[in-house]
Amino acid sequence: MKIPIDDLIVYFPYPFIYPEQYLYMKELKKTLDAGGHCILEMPTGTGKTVTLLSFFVAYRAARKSIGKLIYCTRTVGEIDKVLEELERVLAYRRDCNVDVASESQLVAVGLTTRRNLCLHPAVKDSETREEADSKCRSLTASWIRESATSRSSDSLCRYYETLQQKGELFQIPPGVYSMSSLNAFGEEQGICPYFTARRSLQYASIIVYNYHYLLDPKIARMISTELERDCVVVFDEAHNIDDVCIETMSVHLKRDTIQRCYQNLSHLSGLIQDVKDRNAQQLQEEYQRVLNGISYLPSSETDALSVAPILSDSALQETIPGNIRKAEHFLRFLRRILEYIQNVMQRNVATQETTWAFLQSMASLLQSDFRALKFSSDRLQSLIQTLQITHLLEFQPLQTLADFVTILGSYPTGNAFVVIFEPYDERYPSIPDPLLQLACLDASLAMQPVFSRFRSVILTSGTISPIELYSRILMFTPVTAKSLTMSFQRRNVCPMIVTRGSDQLPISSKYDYRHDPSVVRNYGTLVMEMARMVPDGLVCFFTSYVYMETMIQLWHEMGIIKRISEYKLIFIETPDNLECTLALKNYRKACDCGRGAIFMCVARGKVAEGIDFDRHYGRCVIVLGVPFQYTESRVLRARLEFLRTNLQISEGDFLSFDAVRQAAQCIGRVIRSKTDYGIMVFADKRFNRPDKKNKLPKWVLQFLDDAHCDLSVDMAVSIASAFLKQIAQPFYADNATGVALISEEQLLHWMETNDKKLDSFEYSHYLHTSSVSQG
């Protein structure tokens, strides 16, 4: 269908669209005509990804002006979605013969590691993707290439040298490729699917690709610095994204990462004379590239696989410092820098310092000035190319220890970062477990190069509420901040706050309820009647692995497991990814039978963030508490002062808003279709207060009705149990058209009465038309 938006005409590859899939496409419209940026909640299930890319390819064929678009996900499951749903776009638009010419020629490529897009076996069937990372650099380094005695060396990567004979003017032919689709083209030619992509990135219009590769400087500075200002950066699903800015920027070290930095440094120092005994001119050649201040560049795209991590461009360009441009003396460096951090970590008390603290305490045994630290980065990295050192995996810890004294070196003053020393995991008091942390306490670090840099960054998820905290967090003003609520002609969610037991107790996670048997008992009563009750899948959500561990003991020894297994086979998510795998496809086995099943599993874990529970695998979720954060963690403390002081957010505020995020990522992992249908049960009287409950998404409260709210265990089993009644009656599509499906028909003729009326489907709206429905 066509659609207009303002001057602009949309093409949709559906019949119908959605309320909210329109407005949606306004904001955006409003957005890249303002030149900013936005932050844009939209409702599970309705269509966002669709949407969005129907949207952009009609906004860069009518703006010529406008760059790629960059749109960044968390996985590669995510990654192949996107691009099928651009296959779609644009086969829709091939249909309706628009813009034909000019679209045959758009490229789109998705990113991946080496480990995703390599054919070459070494490197493919490597377990972890450091390993191929390094397997890679062994068979397509620079020196490696120049050494081989002719191009089909066993030592060399077939598939890349077939890729460099076809020279640098080689692109790939117009196309969406996703990662299968790259694969089966690089078999087809004999060529390297991962440096194909890596340099179609120059040239494709839509690039599809990791948030890391935006946001880590150690990776963007390598995979992302010519793209240019005019590009439109899309974060999808970004309810999380202050703490992946957070993590970018973070180091940790172990005693194990420490000692195994000893043995790269003697290892480096008998390469370094060995290379001395041999060609020692190879290494006057270095210093003299340093003392000319030219700073680490790769000889080649195969050469680098980091890069320093620092986000200053003044800092890139000062000159190495003197007592570090011998390859000696900065080994010497280094290792003095390991003697200091390894006092620190025989230490028996926990400490907290600021990195000016710490660079004072360090300054006696350092002999230098604290400048040469923020190059010990990109210094190690010369060095290993310098040393043509191929397996990089071996040398990891060291790379480590550079970043961390780099980001030290960067940001000397200043409260964004915080060293923190731990001589044990709190949860273990008893066991040795010394931790060495830098940490990063302000996410803008990462987020404001990104802001800067391109023209338009859209942050969108459909559970990124409440909207106003992540404009102050990351330090931006956007065009536009908007969360949509929901369409449906008749009402297929139904979410709860139960915040006592059958015996009027009150229920909560808090740490003085969560072991009172009264508590333990009305939780599992409320997960049995569930199982009882609702048919097929039904997803537990804990706030931790200990409490779920906890919780499941207690239950046992109630008998209440075995009731529960009456009616559902139990599966359990662990912290091991391949169990987790198996449990996965057993508890779907088990909804597909018949038999019905029911997964418990962790808040903030795996299941939480990237699995869906459509359809029948989930047709109840029930939230046992807030999932607050560790408030213990000296990380955290830091962070909310940090958040307190610099950007009047109090302690209560921010605890609360990421709380309630991840509860709704938690349920909004049920309704993943307009067609799907869903019980959300959020246990915890917390849940009732209004700095709880306001903070939802919009979508949620829509449907929150005050007789759903502060309800017993024996209310809420009754309310679903008429719920299910009343969803389970005959219902067909036609009846949701001009409700919760528009026509193309319908949208122009609402637009050509009166356009505010597409406007006016808020909250309101919304519950009176499941009122209505309902009756």
Second form
Amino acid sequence: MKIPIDDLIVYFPYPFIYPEQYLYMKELKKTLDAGGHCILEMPTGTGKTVTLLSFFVAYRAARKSIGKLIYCTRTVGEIDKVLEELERVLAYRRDCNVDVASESQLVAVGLTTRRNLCLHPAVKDSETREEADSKCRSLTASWIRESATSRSSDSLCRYYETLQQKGELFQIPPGVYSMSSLNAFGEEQGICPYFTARRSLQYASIIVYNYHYLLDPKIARMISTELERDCVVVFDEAHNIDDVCIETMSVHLKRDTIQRCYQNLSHLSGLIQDVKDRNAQQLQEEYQRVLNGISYLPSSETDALSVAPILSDSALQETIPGNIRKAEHFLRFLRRILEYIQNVMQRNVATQETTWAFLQSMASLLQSDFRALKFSSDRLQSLIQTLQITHLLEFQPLQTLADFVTILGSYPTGNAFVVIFEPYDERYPSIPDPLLQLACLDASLAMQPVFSRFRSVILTSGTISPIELYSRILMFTPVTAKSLTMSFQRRNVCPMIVTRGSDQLPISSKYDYRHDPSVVRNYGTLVMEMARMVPDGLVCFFTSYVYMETMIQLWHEMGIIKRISEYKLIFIETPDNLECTLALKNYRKACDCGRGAIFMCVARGKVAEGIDFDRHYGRCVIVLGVPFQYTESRVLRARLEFLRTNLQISEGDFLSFDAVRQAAQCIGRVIRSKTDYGIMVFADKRFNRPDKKNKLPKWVLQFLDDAHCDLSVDMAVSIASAFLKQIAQPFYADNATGVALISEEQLLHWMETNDKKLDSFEYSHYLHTSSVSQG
Amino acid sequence: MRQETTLLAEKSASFHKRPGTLKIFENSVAWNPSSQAEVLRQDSVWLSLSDVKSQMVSAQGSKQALLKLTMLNSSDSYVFEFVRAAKPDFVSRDEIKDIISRQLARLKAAKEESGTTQGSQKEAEDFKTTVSPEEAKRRLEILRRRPELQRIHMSLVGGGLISDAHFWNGVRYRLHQSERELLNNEEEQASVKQTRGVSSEILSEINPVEEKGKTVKYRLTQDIIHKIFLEDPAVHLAFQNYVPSKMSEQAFWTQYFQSRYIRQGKKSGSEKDDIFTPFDSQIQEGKHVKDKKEILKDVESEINLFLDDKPYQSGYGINEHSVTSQIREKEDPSLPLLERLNRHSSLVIEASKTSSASPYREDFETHATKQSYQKQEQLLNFPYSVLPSVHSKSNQKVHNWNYLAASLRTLPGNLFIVKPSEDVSRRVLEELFDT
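Counterpart to the form predicted on its own, namely the form predicted together with the partner chain:
What follows is the entire complex, opening with the chain shown before.
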């Protein structure tokens, strides 16, 4: 259908549109017209991605000035889903005879790591990303290619060579390239999919990749430097973006890292000696380059390494200080730092220092200026390139150390970072495990460059409440910030807050209570009763892995597990990725064949973050306890303090905000479309408090009336059974037309009569259905 | 009263170990011995097909190709054996079987027809009561689909003008060809038997039957033993290694219960003499050897946790103490439980996958055999499935669920008496009195 948004016509690839999708587009247009940033929350399963894509493609066709769309996702699976939707949008536009001219055909590409986009048999089976990168480099680095005798030699990657032969001007034909189609294209043409994708970033109109390619300065400066200012950046599922920002800027050192650093240093000095004997010219050239303040420019894309983790370019304008210009001097410099850090790590008390204090004591002991510190990453890169080292994996510890001191040196003052040393894990004091962390506390640090660099940044998610908190933590002022509710024809979401067991004893995962037999038993009864009641799949989220294990152990001893197994097959998330994937596969199989199963996993875990339990894979989700972070952690304490002093966000506020967004994220896993339905149980008495409850997304709150709060287990079970009976009746999407679905004519009609009506649409509709269901 | 009508088939078959020929006529079955002397002794067999109640055949692949006819009016039965060149001749057996079943069906239909045409009220009533539940369901479905037919049925049968059977005869006759096909299809679908899957319940809890004094009795059946082997491969390996060369079966199971139940959850020094520990670790090691690519081959990308790399290289990001988390993982007391639960559930899913996979429409026997073959194959492909000789008699047979279910019904079950060692029982007693 065609949707007019002011003067813009959006081709939407479905015959109907949800009211909230129309509102979403209007907000998007407002933002893009104004050229600012925005935060938009739209319920899960209401087609955010397709709305965004169809809108952007239309907007781009109308306004030529707009740049690329950079769509950032969290997982590889999501990249493919986005590109699939895009394909649909483009196909629909072709059917409608728009964009048929060849110049308006666009290239859309999904970029992931080399490990996934590689055809070379020796590289693609690598276990980790680092291994794949390292192997790839040993086949494609410029000096390797120069030294190889012939282009078809075995020591080179033939896919990369073919790509090189095609020349710099080679472009992939317009189309949508997902991971599999890129690999297929590469196979067909005999070219390297990874570098084809990398090169296509320059001319592609839509780029889909992982957050880190834009946020992590180490990777972003390698991959995303050439993106123009007029781009529109979208962070999908952005509810955890502050955590991602913080993690990208944090570095930590462990005992084995330090030991391997020493090995690295001696290896490097050996290599330098070698080069000196063979070709002293090489080092001399490097020295000259460093002296002239020219940072090392990789001679080809394959040489490029991840670069210094600093954000401002100003630091790079300065020349590298004299004491680290010579390769041997630099190594000596690193060795002295290493010795100092090793010394620090031999303490046996936990310490927490500001970066300033840490630097002061380091400088006084080393008797040197710490101005040179911030150049160490770049200096090390330059050295590695000069020595033509390909097996980067080996030098990773030294890289980490260099990055550690680079960040230290770049932010000597201020309280955005903190240096924390812990000689052992608090929970296991008997096992020595020294850990020196340079923890970033300020989430805006990584985000600021993105905000200032690009025209519009859109943060969107199904659960990004409360919005004000995000803009405060990330320190920006959005042009538009809106939380949309869900329009619905039937109540397909049934949230409940269960606070008591059938015996009226409170249930909670609070530390003092959690091992109380009555709490364990009542949680067990809740899960068991739900397993009895709910058809097909059921998902349980525990607050932490340890908690899940103890609960399952206790349930096993109480015989609850056995009784659950009478109704459902039990699958459990384990730390082992392979076993977990298999468990998921079998879980789905059990749901498909109608036997039904229960999946137990952990909030904040791998499963909670990336796996959807849509349709019959999840008819009910139970969150057992409030998923708070581990509050005894020093890093978290430091961050809370930072938030309190710098942003005036109280400790409790932030903790419950963080816990509730995790819980909301968990329950959002089961609703992936409007025809989907599910029960959502928050099982903890603390969820009933206003400070937690009000932080839930609006679209959950709209269904959470007083009758669904403060329930006991038996009440929850009877509500669930009533809900399931009602929702299982045959449902025809046509009935929803005009209510939750709007056809083109209806939309036009509405817009003619009263455009405002749509804005208040969801509320009036809410009243309408609730009166119907009562009648 | 021999009515020698058309001869339908003639095959050589022996009866009471005497060779001869079996002839099938339109309404009868006749067997004559091949040697003339015996013909004179009047030892031939003649059966009217209308007296035959049912026929049974031996399983495909068994030692003999047998056909057994049971009679309606007496408890007599006749077993014919088909042999060709000293080998069981299944081909001609099946041919004969098919013809007989066709003739039986035809006779039955003719009988019903004659029954209804005679039209006595009583017989019609009889016929009505013999309508199978499936047939009744189908008829209801026809009525539901065609409201006009329902009206006619109401006025004719409901008004007592004609009997229900008459009505349906008429309907069957007039029903449009395509609809009849549809009905037949449904019939076929309905006739496909859905086999029962494996129960999702966790068997691991074998409750002691009796607790008196110092003895605890566990009752083990083959079914349970089989399940234990499947769910706990270490036990299976241990069994293969120890029984019967190093210890008796009974001693083995005593060890098993002591290890898995009585000492459950108690980590103590005595664990060292546990015969299962080496096998446990062997299984653990074996798990990592399996090819990951192979396992992940048919996993959908959206649930494949391997596609995504760790977002950070090691050394970046906020990290918890990795050494301790590794140690925790290793010494985690509940990890085996979690793995066992996952393993149990996966086993149940795997087992039920093939049992409902492809429906068969053959006679029950062949259906069952085929299925058991399949199951055997599946079990053979399964890790740890080559099962040991549990009992002297059954050791040739590969275990399968059907077979086990059958044996469970027939065998009384083996009782093993487990005597806990002195210190264990003392500890158990102490605990009992403490609480």
